[in-house]
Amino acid sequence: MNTRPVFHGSDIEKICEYYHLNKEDIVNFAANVNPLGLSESVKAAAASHLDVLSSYPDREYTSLRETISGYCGIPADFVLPGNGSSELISLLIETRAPKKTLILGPTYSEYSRELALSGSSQDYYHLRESDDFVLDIPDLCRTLENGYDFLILCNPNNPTSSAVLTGGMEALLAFCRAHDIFVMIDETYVEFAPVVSNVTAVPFTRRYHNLMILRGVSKFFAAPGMRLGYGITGNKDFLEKMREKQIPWSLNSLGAYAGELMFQDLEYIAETRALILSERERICRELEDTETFKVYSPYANFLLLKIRKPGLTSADVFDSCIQNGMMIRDCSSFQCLEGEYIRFCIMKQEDNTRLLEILKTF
């Protein structure tokens, strides 16, 4: 029996091998990476400063932390740079050593993997399709009363693209503080939100010490290969314990240098947001009139669609798209996501138009 494998958003090489396609001919709508690519000014500056690789990075990453401080509007001593958010997820879980964890799902599988390595028990709190995947905070709080000491959520969430806004987030953080529950918020996609200040929990790090926020440059700044992530917390004792466990110089010199430039590239940031916001609105508007798909209000640079046409599967839509040179995400591998769903990110206008044409044929 020839069973079609389930592919991750970064599995473009495996997909091309399976479908006998060339990687160069595929538009990757599954990786959620900024379609503008790496900033040209950052690219040029990094290329002309390769000599930084001949020196060890500053072990404290002082200049980088100061730059992130200005970018996020928090003190530099709240910031811990790392080798991508993956390293920081691992460090945070190892340092916190939770006993009983609740994960907001469906979501990124790396949280569960790291928790399994830590020995913590883990459960999922399922966002409900009947609520359009909008979090019911009072109901979540009632669930958290069942002995949980650690909560993980991605905001905006992957793959639903839904978000907890700041009013609800503060209520949740206050509840968790009162019940001695530490909260990890992955804000990988927050810079794509329509209004970032309505979603980010960064300002709360000044008042809530049961909180750490993780971010990176992989998606918004189109630099997944740089492996630059950073954590933000006002709990300086906890941050110092994480730093003690961290491998020295985990971020290389070139990554630290280029990272500083990225956060200060205001033209690139503005261009990215203009593209994503305008195209997201257009795509939603065009798909809302289709009977085949249900579209959920997106806060990230990707959309989740539920297939409503009887007999049509996510694998069917994936196959049609990939045969036309467009790779979307078949969401059948996500836990807590019952039914037929696809996810795709926002690319350049002409590519988005091609994808819309395919989706409208179903």
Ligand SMILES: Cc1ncc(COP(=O)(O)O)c(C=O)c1O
Given for the second form:
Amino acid sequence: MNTRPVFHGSDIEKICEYYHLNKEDIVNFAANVNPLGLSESVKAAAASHLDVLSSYPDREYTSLRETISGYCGIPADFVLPGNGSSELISLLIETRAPKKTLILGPTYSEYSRELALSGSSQDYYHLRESDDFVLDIPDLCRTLENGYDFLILCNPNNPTSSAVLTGGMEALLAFCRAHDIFVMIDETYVEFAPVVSNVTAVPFTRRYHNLMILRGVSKFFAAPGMRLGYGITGNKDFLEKMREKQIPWSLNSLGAYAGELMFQDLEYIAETRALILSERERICRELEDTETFKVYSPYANFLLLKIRKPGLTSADVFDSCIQNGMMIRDCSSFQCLEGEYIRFCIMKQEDNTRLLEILKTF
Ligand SMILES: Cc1ncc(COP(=O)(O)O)c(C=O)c1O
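Show the same protein again, this time as the form predicted in complex with the ligand rather than the form predicted on its own.
Every component of the complex follows; first up is the chain already shown.
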């Protein structure tokens, strides 16, 4: 019998092999990457500046840090560029060397993997389905009182697409500061939020030194292969310690050059936000009335759906979508998600319409 393997993440190569499909024929609703692809103007500028590869990048990334400073509204010496937010997750955990970590879950699995390589213990605090995965901050604070020294959260969160808004975040940061708890916030998806200033904790880096925020260009700027990430903290001693541990020139010179252009590409940023905001509203509206799926209020460029129809599994829905050339994420491998869930990101309008048609057949 041909037993279907469990696919982790969005392993498009394995999935295509199993279903005998060409990668080029699949619309990837699982990678959470901006469907507009790389900005045309960035692409043209990068193509005509390939000579930057013949030099080492500036070791301090001064110009890039200044551009990020303008983009995020913080001083340039708050910024640490790196090799994707993945490198910075690892470097932050290694430098902070926590003893007892709490992770807000369900969430991205890399935090747990990196923590397992450190000496820290790790526990999950579960966002509750009964609260629509909206965080109960006083309850989280009560849990944190049990000796935790490090808190990890992703905001907006992958895979729930829920977010902690700034009012609640400030209360949480103040509590953590009073209890000597360092907070890492992964803001990989924040630029897709309906109102970014309601979600981002970047302005708090001026007042809270128990905080580091991680971001990157992989998702919003559709550049996961560029490996440009950056950390933001007002804690200069901590930033310096991370820098001392970091491999020199960890971000390549083409990434540093093109990254600067991306953050200044206002047209691309506006076009992306217009597409995501309007399609997110339309998709939510169209799925609202279905009995089969429950939709949670999304703040990122993806939606989490709970399957409510008895007997229907996330694997069934995945199967039907992939047979029609659309790869969604079957969420059965996420820790702390009990039940049947799927996640898919917002692609171009015509692709979203095709996916909605399939989902409505269930
Ligand atoms: C929440 C989250 N953080 C970080 C990453 C990795 O980002 P980067 O490409 O910047 O290393 C991902 C990738 O899927 C993600 O979902």
